[in-house]
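Form predicted alone, single chain, as structure tokens, below.
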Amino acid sequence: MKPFQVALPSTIDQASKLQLKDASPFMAAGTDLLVRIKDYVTVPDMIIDLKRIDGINGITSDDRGVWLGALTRMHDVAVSEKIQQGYPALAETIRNAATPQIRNMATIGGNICQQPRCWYLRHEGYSCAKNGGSGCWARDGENEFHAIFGNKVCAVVQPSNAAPVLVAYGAVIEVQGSDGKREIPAGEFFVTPEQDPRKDVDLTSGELVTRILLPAENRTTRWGYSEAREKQSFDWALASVTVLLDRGGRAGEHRVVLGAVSPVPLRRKDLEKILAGGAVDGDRISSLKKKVGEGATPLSGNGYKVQMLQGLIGKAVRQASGQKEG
């Protein structure tokens, strides 16, 4: 590892103008972070540790819903009565995640925010689009855990177990810089690699995530997600399926979105308006499986996703609509 300088900013202005001034990178915990800088994949000369700052930490509520700061460590926002209760699918996603021991030191922020787990982006000998320079090496190399949809220019999938559900629950995440403040619906927060193969997220130099918001509109007790993976312990997802049936209240306001199989989670409306169709079903269901796979692209290595999606969303829908499996 090379040595760096760390910076402890106490303010999110002052951390701002440290990034606007060499492109630092900003730090929570650094359970993702660290790893890169061990791997020489991120090779900075200072990073800036964001732990010192104050409001940007905790769990409230207000009119508006529940807000998470982004330094909020996972397994508190697992916890939490007020997300059990009003955002289930949440808290069930990251008691999925990883070990006890990253959930006690990762925070909400950081987890949506990480960058993708692709090994070519991650190794110091391969230039792809999104390190800066051109192609994927994904789509004609080693490419099991890659994206089956949304794939041509990049292949890499979001690894946030937690994106999903937020766009499934509509949250908006605040973000703020030295020009001040702005809000980004979670469906907009993350960037595919046509807009930009060298971002992954909205968030521009010198800006921070400081809270995601919950609405309060969209809590639901009608809810399933499901998930799978190679191991059970310290693991990504391969494929996840979040389900909202009837979000606020509102009959046949539905959710459905995928994570693990594209560059950013990927909301189905053709599959939320089958949902909308009418009762769930055993015919209904058996469209779903069928309508999954729809518009996927799958590489040499990956094509069992669509299958694994057909069992996932069966199991999500079942569990959201109060279904036994079998």
Contents of the next structure:
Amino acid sequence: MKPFQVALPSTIDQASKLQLKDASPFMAAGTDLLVRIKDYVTVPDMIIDLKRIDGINGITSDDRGVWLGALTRMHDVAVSEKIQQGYPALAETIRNAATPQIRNMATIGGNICQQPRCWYLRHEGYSCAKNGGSGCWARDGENEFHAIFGNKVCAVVQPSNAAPVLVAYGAVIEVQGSDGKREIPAGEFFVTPEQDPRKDVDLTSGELVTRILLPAENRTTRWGYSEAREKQSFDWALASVTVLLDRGGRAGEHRVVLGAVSPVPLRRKDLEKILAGGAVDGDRISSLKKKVGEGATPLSGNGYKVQMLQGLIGKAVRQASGQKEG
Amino acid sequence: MAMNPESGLPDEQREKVSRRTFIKGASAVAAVGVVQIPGAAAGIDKAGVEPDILGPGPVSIRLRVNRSDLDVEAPPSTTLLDLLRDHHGLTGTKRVCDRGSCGACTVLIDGRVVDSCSMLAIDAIGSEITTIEGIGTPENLSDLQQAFIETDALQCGFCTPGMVVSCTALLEQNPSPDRDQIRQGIAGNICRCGTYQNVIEAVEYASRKGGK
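Could you output the structure for the form predicted in complex with the partner chain, given that the previous block was the form predicted alone?
Now the full complex is given, and it begins with the chain already shown.
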């Protein structure tokens, strides 16, 4: 690892100005950034360590809902009573993410801003659409963990387990730079390669995630989350399905969001419509299974994700509707 | 001549010096002339308009490790793991993947397990750090370490310090974990010999004895 400077801003404004000056990367916990530096994927002269900034750590609530400070550790989100009671799918996905060590270190803000885990993107020897070159090595290369939806320009998958769940709950991402604050719906925060292959999330230079709002009106008790991995500990999802039924207690307002199958969390309104059609029974689950792979453009090595989604959606919907595992 | 990017030494020269001698020698040099800059490394000068910018050269870092204050001069880009091993000689904490994937470098920060390879040492300033050396010594093993011996919970032994640290934290939080909870507790520690079953038995053994 090439030695670098470490800037220790104590305010968001200081952090923002430092990044505007010379585009140095922000570091929250560093569990993602330090790995990229060690692998010479990123070779910064300076990093901006955000941990000494006040006011963006911890969980609070007000009449708008529950606010997660960006520096809140994943473990603390997962064990929070406010989250377990109001937004249980979020607690569930984080409880199983990564390892105890990583959950004690990694922050929720860093989690949603981490770089995708594409092995070409994270190899110093490859240039692609996402890191300033052109094309996508995974499309004709090794792609078993890559995207099956929206993968024409770049086939990365969004790596955060929490991201699809945040989209399902209609979370709001609060970001701040030296020009002030913005609030971005989680569903628009993640940027598709078609919009801009260089970006993972909707942050401009100098902007950082400060808080995440889980809206009070979207507290939901009928939820399902299912995920498949190669191994049970320390692995990323191969595919995940988040289902919220009657979100916020509003009959017929359902959410279905797929994770790890496209460059951004994939909300599926067509599947939500099927759920809205009536009681969750065998026929409805069959329709969901038939429909979930629609629009997929699998690559040479990841067609299995379509079948995987068919299994996962049944599981998540049954969990959400309180039925026994079939 | 091939230069090693990390040590800045030519590879040929580097091979002649044993790694251990080189590191011990380097720490001895660094120990001379330690200058404490109060607050600078900790970034506590909140009143300042300009943020602290450290490095890339060595800065004074004071860490609280195993209930003692340890002072060292090291670049701010040094990971906690490298600082513990290379500057403090606490080589019980192992450097294996160096990517937060294997858990061999597990230490406790304020009682919580972390991968010391995946954080900067300066971010541990002000915290209570416990390494395997702080859990027990060969003369005075912890109950859990004794349980590892009784249940034969190690083969090559390289993952063992990390395993012991993780299991110690687990028993601290949950003195009688069931097998599932133990599996979750060691989910971040990889044993390439595959001794997981005996590690689980060691935790159960220590738990039955009411020890940690």
